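In structure tokens, one chain follows: the form predicted on its own.
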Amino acid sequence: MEEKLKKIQQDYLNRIGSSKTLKDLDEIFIGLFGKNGEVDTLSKQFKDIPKEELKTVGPLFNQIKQKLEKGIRVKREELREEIYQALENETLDTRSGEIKKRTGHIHPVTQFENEIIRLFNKLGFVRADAPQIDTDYNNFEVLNIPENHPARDLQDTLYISGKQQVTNDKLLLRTHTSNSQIRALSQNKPPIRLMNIGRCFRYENVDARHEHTFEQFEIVYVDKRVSMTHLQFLSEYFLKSVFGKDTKARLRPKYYPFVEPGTGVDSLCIFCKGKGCKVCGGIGWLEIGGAGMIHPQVLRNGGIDPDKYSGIAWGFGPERMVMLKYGIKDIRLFNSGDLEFLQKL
């Protein structure tokens, strides 16, 4: 083990010394100290070393760790100094040559949202809006999600600090566009056909599939004898318009506190056409959004008699649809400001 440790030390010191960029050093650091790196792998082997040998190997292991950490730190400072020096010596000659003009275009998510708005305008839906900073009452209470309801755990909410004493007056960044529902119901008389599209916020662990800031699209349709049949039609109308005529929609039972019954809306996988692939997890279907019949209590909260009228609420995330449509693997790219990425779409 001692010889192995010394060899690893020499190999990595050579690699550190020959590094040309900070990226090279980052890769070396991860290879050494990252999960399943050399240090992690070696430390797991200590349980198999005799105690007498471990008295020598343990201190040597720690010395080598410290030496390699110091080597990376020193080399990083050297490379940074070289970069700073290069920047100080850099000059820009603006007297010659022509500056290339860059032509911009609408953000891909905005393009898609405009397309959605046109689709539902054809069916008589009118665009409405709601505040991005709203009260606990409009975001939760009036939607059949009282304080301490377990459904709140599904939406990691960003509250705005303040001295509000009444729970309903507590301000927050809206977690969904459904905060527009009570306004749509209370400010309009049936028949109601409204759509809302806008930014929402949640305290998410950001990764390739989750963002703390994202877009949502939602429709609210209230009239006499509105049923799940209307929901099925609207789902297929939307998916066929976006993904093509061969696309199908299916509804699955799912729980949402502000609808009863609730349903998940799935699209036939656009990549394998239902046969099963890696993208859909072998199921043949992709989950697109959530929907359902508006809960009678929510209708009452909006001043509408649930014995006379019924309604549907249906929503989804436009970014996820754009990811499917263009084969984008990381949702964080949409808000990154990466011009190279944005100009490709």
Contents of the next structure:
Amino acid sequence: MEEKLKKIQQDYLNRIGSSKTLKDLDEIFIGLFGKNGEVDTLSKQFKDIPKEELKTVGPLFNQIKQKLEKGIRVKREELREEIYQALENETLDTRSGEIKKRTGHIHPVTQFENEIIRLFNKLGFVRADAPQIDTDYNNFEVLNIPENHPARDLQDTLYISGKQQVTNDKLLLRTHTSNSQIRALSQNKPPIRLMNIGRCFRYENVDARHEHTFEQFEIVYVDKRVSMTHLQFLSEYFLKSVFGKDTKARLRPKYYPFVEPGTGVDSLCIFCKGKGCKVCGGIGWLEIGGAGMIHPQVLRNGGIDPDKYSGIAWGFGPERMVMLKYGIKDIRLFNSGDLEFLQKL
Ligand code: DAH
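Could you please show the structure of the form predicted together with ligand DAH, as a counterpart to the form predicted on its own just displayed?
Time for the whole complex; same chain goes first.
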């Protein structure tokens, strides 16, 4: 029996020593100490062993049990240590290419605006910024829109609490990019060819065609003998570049206090080419922007002599143009952060 026990001990020590995983060790442990395991089976055989022999075999048996149990415990620690080491050395390589890349892209309206800038850079127009938070004076007064002027009703305004420090003027979120006009005129000498593109804000009832936050594209062009002809040409250049060669521009009388004469700028309906359809309401033309000859008083406000110089200005709605171009039905989608929509464009 003694020999048998020693042999079993050696076999198990070998198995423990060559175990590769914790699972291997679990199996050895159960095989030894589990129900009907090696230890169980052996102890059942003890009743047949002569008493004399049992005196040595019993302690040996207990010794072997302890030794094997300890062997398993030590080996288990070793294997755990190996696993921790392996985990510690393992790094997640995010550049490996196995993680699917999601590439973003420039917002469709910004893409369109970049295209506008390119188109008008070619004609010598330079971009000039104007602030989104501005004074009542720059946004309205200087453009011939005094307080209580009915034109203010067309642009419901978001005022900001607090005043401009130097002039003590009311502050507001600009309602149009025309707040760039007075800066363009007073900070430059003709010839002036500037454009301003950016955010505007109105206290609007939001629906599929109206947003409280939207973009405008403004130009100011002042030189000797600038006329409506230039306006017609530039409108046509712009619309043809965006909507294609078979588009036409039409200037239609419209009132804005800061231009005289003032015009709406229409594009030949890009869907029916003038025949009349649902989109243009049967008219054949779509209103895209407002424009006109800069009012002599506005030129004077900017320190420019209207007897020597004349100028044109316009304001277009880039979002409306992108909507027409790509058949987008709801202006609210642009600022929605809706990835499904944005990724389609
Ligand atoms: N600022 C006008 C608006 O928001 C658009 C506009 C009309 C701009 C005529 C101009 C202009 O520069 O000359 O409705």
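Residue numbers count along the first chain shown, from 1. All values derive from a computational prediction rather than experimental measurement. In this text, the rigid core denotes the largest set of C-alpha atoms whose superposition between the two forms falls within 1.5 Å.
CA of Ile288, rigid core aligned, shift of 2 Å or more between the two forms: Superposed on the core, Ile288 moves its C-alpha less than 2 Å between the two forms.
So, superposing on the core, is the move of Gln85 at the CA at least 2 angstroms between the two forms? Yes, Gln85 moves 2 Å or more.
Would you say whether Gln9 is displaced between the two forms, judging by a C-alpha shift of 2 Å or more on the superposed rigid core? True for Gln9: a C-alpha shift of 2 Å or more.
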